[in-house]
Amino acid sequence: MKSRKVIALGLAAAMAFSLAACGGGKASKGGSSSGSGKTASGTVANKDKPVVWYNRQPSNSSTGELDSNALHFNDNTYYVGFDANQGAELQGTMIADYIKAHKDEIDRNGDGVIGYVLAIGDIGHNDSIARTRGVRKALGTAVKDGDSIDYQAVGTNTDGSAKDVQDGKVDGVDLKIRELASQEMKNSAGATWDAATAGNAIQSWSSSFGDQIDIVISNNDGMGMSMFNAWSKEKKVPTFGYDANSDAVAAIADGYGGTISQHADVQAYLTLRVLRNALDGVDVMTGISKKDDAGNVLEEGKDYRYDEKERSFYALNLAVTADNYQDFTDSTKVYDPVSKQLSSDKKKVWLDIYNSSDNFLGSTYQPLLQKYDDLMNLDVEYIGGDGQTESNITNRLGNPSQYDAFAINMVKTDNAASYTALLQ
């Protein structure tokens, strides 16, 4: 008897610890846990496993209206990026610093005229939208479109005569401020941000108009680079980015005018951490604004802010200037305050980048959500896409249900539905 009760105490045990195994976790801020932390051969339906939208905000490219469908597609979705807006004032801000600071001397022709160009990565993308718009703001060439300020290629305005732009002001100083000259950096194949492009067209801009460029801006470090190396950088004109990636930052002591952090180390280390949570069952603020077991912790309103209305956290930024440029010399450098190990047992994630030659995805964020993975214990399967056609990348997930979740950047922000068709 004594042998049976010890034999039915161990199944009651088993059978309890298979039941946990299949439970949920309770609420979340920002919407309920389904609780999928089973393997991705277990009964989990593609529909309910965990997605995060990164980089690229589900949404509407002509309007910036953001894709509710998308970020609701289940109670384990979310988007990860940066604060865009944020981001792009602290950009305009850095120039017109700049601008102050080298006043007596930033008019190299004297007509009293600052002029700048301006390499616009995606007309229809909302992070090069508020780019546009932030550097502008801050330097007095916007002009209202309705309530928003026009974000539209200009074309060439040497003469002033723009509609989408004015001339010009910052205070302290005495010199207007024109556009000369802005476009979008598509290629002939369609892809956008294309650092190439902008290489040709600072040397069809400087071939026009070179002494009346004083500042060369760009909506990323990809293209600031291309017009930094083709151009500018001999010239000795400042040229300022975004993404604050390892060439760029390096180049501020040879002339390079600055960057923008946008906190990669943050949002690679979200977009895994979500998708983490979510198979764990646990909150998923956990290791974020709670800090977990091994004391995995962010700060909110300096690493980041949370937008439940949206299902989204924001990365915040930090610019990078000749004061400080060496404090960002290895952008690929885990960020301490969550750097600790995991004991979670494996999942298998699939990740795709839309542009596999994207400077940025490619020698920042990737390298970062490798070292990620690791600690967080996920194996990753990375998909580089062509950065022209959805198709390229969405006709490599065959097979959906052999992953526990996915991260999702897709190469147009309103083609949210092309991967979750897939997962329906």
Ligand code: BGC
Given for the second form:
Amino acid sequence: MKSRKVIALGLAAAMAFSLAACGGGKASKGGSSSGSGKTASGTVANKDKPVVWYNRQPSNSSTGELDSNALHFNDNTYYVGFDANQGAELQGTMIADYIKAHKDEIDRNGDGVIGYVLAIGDIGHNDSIARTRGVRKALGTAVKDGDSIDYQAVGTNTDGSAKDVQDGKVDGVDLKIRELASQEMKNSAGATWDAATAGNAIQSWSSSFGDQIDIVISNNDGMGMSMFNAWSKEKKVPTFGYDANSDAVAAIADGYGGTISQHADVQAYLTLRVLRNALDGVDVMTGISKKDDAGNVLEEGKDYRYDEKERSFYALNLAVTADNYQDFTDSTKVYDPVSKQLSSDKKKVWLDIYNSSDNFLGSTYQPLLQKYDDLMNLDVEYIGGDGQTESNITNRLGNPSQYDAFAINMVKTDNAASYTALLQ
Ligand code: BGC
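Right, and the form predicted together with this ligand of this protein, after the form predicted alone?
Next comes the full complex, this chain leading.
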């Protein structure tokens, strides 16, 4: 390891010398902007530094259309997230399978209707939209809005008259399924995916039609656990979430119905790895589809997929239920195939988390990032936002020249330009 570092430093010195000899301390396009991290920080223009968007894909929050400008900001720009549709389908199937396996006891009040309530994270977030659609599709409650499934919240629908959903059915179960209520969990200050709001919602839903609720479903575990702790645990009503946060996985032993792992261990790795590769001036697939010198490698198709046109890496999801939860108890454990130390030189990364109190990002993603940043020799400055206003975060990127690369998690998926403007 030591000797590789010395060689790298030797190269850096030689390169700095040859650049100076060419008459300029400024990095040439082929030199640093396309990724040679061997050039000292400060000589690369901010607009040429590696950028990774993660968790919130630059896109139009009403139509879902990807923001191609942001995704192609420069040659070293990528998005890292997970396959929202594949995960959403898994979540829906997991719940449908649960209904089939428990059809004889699931209808708690015996009214012939399996009633569920749904906590929506952020009506304009593509992960949230996909999950709402995935659940409605699997339970037969989906209605079409044009070509795609309606993902609006219904408010209260105990009488089955809402127009954004219909009564559904799953194969082999002779009971009607009804979305009794759904709501976007946004607090009055504007924070979305808000766990406390979900806890309040289940209190009010359960006090007006509690005996009709047979299943509680949530777009994520943060809200799911809040509802579980406030009501469904005691009532023994199966509750389903998403993210496989450690507390939710542990709660499966106490009756939490299940969750989906979005492979945060792979995502957190990819988030930093694409930056590291760009800074080292090596192929972006190093340590991803191609084994690196330390032996790190992922399996395409099993761990992730890559879409070149979208410049996006998508981790693949896994269902976590009573059958397998023992394998998922620590959500902050690094993924074994990519757990080996790199020997490259230290680089400085600016990274923000849109909301410092987001359960998934705070309890699962950030601890993983903090383990990988050591393994990749990245000195990461973590900035936590308030979940409501972009400026609360962008104000803290006052001097981009201090950093070698940027990892960005937006408050709203439409707002990529508020960040890229600072790097122009
Ligand atoms: C996660 C949510 C999280 C959201 C934040 C989603 O991918 O599943 O738990 O709140 O990202 O953007």
